[in-house]
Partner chain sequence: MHINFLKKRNRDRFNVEYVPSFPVLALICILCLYAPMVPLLFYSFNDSTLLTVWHGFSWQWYEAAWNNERVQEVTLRSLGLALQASVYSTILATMAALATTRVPKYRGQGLIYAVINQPIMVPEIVTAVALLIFFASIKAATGYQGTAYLVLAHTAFCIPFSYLPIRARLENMNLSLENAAADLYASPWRTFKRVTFPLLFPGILAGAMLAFVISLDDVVITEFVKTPGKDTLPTYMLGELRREVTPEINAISSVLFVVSILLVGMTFLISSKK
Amino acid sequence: MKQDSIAIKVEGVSKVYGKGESAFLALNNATLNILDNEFFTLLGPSGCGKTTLLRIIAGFENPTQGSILLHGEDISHLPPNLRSVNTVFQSYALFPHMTVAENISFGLEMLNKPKQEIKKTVSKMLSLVHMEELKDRHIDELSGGQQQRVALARALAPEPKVLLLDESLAALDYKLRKEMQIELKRLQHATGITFIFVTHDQEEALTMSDRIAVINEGKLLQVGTPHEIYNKPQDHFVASFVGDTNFLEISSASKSNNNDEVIFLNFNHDQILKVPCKKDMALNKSISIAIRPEKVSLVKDADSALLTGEIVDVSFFGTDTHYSIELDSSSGKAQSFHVRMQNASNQSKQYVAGERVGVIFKAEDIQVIDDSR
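Would you share the structure of the sequence above as one chain, the form predicted alone?
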């Protein structure tokens, strides 16, 4: 993926709706760089501020403070039609009285492009989205997936520098949504245009993105590759929102005298794991560790395990089995722990509800979370 320059630079952008006591901070000092030819996703729950940021980039909203730069040019207060940015909405906003080809050509006609150029571009877009044979159909004669392709073709026809997609797969059924995820990635690679995609679906973000920005309550929490977001979450919310995660509060931890980027965690039977942590991690603050269920294994020998407990539920999913464990606790406070083990063969060990087991995992699979953030 070629990434020689920054397509969109978001600099200290905030957005406040309303005034006085009714004022609502929808976006709080967001700063990030989105690169050329990148599939970039804004991920977060409903009402987190991701669509607000997308609308500010598109020009449908003005920032209360901060700026938006497109290839170095400040476009913060330009109207949408003067930005080289197009948007595909969740509703698609297609014209039902027009054919597929007419929908694609509409924006080009509004830009007063020559007729021959419009014809050539429409033909190119129809080929790009594999809809040459449907060019004369009206929109109400198309399936949801086909309408999605028309909306994409219409948005791509003017060759914008950036394409914005606002929850554009949400209206599709599961199978069609999976197909369109592949289609969007193909289109992004084929055109070389920067895509900025908004979704609340974690799996969708991990599957499609070059990088992801996780947003919650108007704050940009972490930006990284899907691998970084999933395996190295920097925040409790990120760890819990993206995928399934076990959290354990740490009551016994110490730092190395020689390396302040390492923390020692004490488990059952005084077993100690050495885990990387941030330099500024303070042990007098609230600290927990996050462990993904698929990074954990069960053993019968509880004496050699890091944690022990009793299986309270077993769910068979074909490819893997999910176990819910109630961990032993000296405080008497029950804590559940989830384990996901692959059924790799007929000889794969199966455990049953009510069985006592040990829980083991590796130091490199632990992520230390500073809960004071």
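In this text, rigid core is short for the largest set of C-alphas that superpose within 1.5 Å between two forms. Here the structure is a predicted model, which is why all the values come from computation and not from measurement. Residue numbers count along the first chain shown, from 1. What changes on going to the form predicted in complex with the partner chain:
When the rigid core is held fixed, the Cα atom of Arg137 travels 2 angstroms or more between these two forms. Positional change of Gly192 between these two forms stays under 2 Å at the C-alpha, relative to the superposed core. With the core held fixed, the Cα of Thr245 is displaced between these two forms by less than 2 Å.
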Contents of the next structure:
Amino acid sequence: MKQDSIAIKVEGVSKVYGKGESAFLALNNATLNILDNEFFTLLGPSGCGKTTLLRIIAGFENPTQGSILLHGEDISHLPPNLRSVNTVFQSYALFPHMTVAENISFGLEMLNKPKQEIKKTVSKMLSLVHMEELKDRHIDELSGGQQQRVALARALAPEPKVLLLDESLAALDYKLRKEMQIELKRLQHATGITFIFVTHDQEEALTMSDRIAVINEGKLLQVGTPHEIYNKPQDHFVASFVGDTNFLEISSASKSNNNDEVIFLNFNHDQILKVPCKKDMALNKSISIAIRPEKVSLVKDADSALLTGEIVDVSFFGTDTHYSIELDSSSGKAQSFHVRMQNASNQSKQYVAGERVGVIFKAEDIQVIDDSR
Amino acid sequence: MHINFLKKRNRDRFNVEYVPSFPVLALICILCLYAPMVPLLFYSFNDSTLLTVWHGFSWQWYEAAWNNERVQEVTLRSLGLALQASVYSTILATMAALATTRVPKYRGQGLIYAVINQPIMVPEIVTAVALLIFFASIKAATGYQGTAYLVLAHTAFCIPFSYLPIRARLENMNLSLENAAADLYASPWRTFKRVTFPLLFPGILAGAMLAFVISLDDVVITEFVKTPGKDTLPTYMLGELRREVTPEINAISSVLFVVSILLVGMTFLISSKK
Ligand SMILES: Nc1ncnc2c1ncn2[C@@H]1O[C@H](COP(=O)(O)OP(=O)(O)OP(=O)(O)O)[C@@H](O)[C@H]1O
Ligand SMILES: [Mg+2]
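Could I have the structure of this protein in the form predicted in complex with the partner chain, to go alongside the form predicted alone above?
Complete assembly follows, chain above in first position.
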């Protein structure tokens, strides 16, 4: 198995819709390497350009600039039918005048595969998606989840090098979606095909992907494993879009003289935390940091705490409790802060609304956000 | 009863069906449209040469029409003409519909749409006179006198009638189906053959049948363009009516009426099919 070879290379791709006054930049100079055998997710809010990128890879849209390489070969100017890339459409787009089996065999027939082989592959696909019994049904006689599985089988049958899935699970109800998420992972392992999966659901992206690319307003903001995206967001948008985050403005910070990849942040009672940062990070304005609510603890003793404040809201969630805190601030600007503490042991202290508390966290859980990017 | 009516109104405020007297109004409209047909149908079965006095039931006028060699001749000519015109106009209309819905938007698309539908907007007599003059100059130049002129003329005014149901069907057909076919390695031609055409077929059939009826019924343009002495069924009937009125015409009209109703009815059934 070619583990780390690149399946799809997106090179400086931009897409402008329309001309003149109404021109709209849907994709802004996106560069991306998607590896063989990878479950890769494009994550971003509605209208950020996910479908546009997918349609460019599939060949339904020409990039205004840049190129797409499939295993090193430039496919930018090939029509969709000459690209070894298949799509599971958001609307499924199953052929209504064909049965389930005919839908699945369509791609193989178009590739002029021998009849025997087509039959074998179709029955293999039918069993892969557990649809053997329904193979002679017409599409309008299937449920949404069943149609979804037919769409998957149809796209997988010709064994494409890359499979594109556009918000494939969005139309399903919660339970079915969870089932299909597991199914998709299973299929990807079983077939060894590279999956490029589009979603605007950050939880879905985190649980399913090998790597994630976060996109906003046509710009590729960060590419990384779910861990990196969640724990080391490099961007204000990434930090806020993926999971919940507290943002803090730190006005008092300094840089070390001999090591410019470290920044010192000043907190209450002259406590200083040493946090890694980008080399070219400018210090001329206040520093923005992000901390996940579950990485924070509350203490009764305000004297040793990094920050102090008053609890304004408490919500009990069984496994954990969420606290909403209004921080004391010198500038008079109210800043709220969220804390999520596990109710692991019954000794763990409970706080009530109105109580004054101290907030502590570790330096390694702080992510410095460079807003100047 | 009253409360029931209010509930319905709430559910579907602007649906004309819930206007109180809607069924009555609809009935009156249908009566107005079809009342004139009743005496025509009725007296076609009259056992008498009189047009307005009932004498008894008989098939004699249908038999007379069936055995009339002139009627046979013009009917065959009309059917042949309608068949040719509907086939040609449907082929052209299908291509036009594909070219106005299945390509990226281009300048002048709206204009093309208007041009295709022009025969519906322009008064038929104007088209007829124009064609008369146009064909006369071709006749003068080439000397050709045959039926091709009539076929051409009928094809031309049938195009919008074939075009509309085909276009309607194409617009309701999701482009993503054709995208999916292309995605699954189908060339543009195979995409058309395996996906677009089968799904479009009801629209094409509806368009062809509508064109057939329109061609079969046409008088004005045919009267102007036909070769003298080579009548179609409607122009023959017009000629007969000028000489003497017999219930034979009633019988022929009744048959035409039923055939048209059947064809148009089928057109609607087919084009409303999924
Ligand atoms: N054919 C088009 N012409 C003009 N603008 C378009 C076209 N297609 C998409 N856009 C615009 O480009 C932007 C990106 O669209 P795209 O469909 O890629 O978004 P998306 O990320 O897939 O969103 P969603 O999650 O809602 O599907 C949107 O603002 C959209 O309005
Ligand atoms: Mg989309």
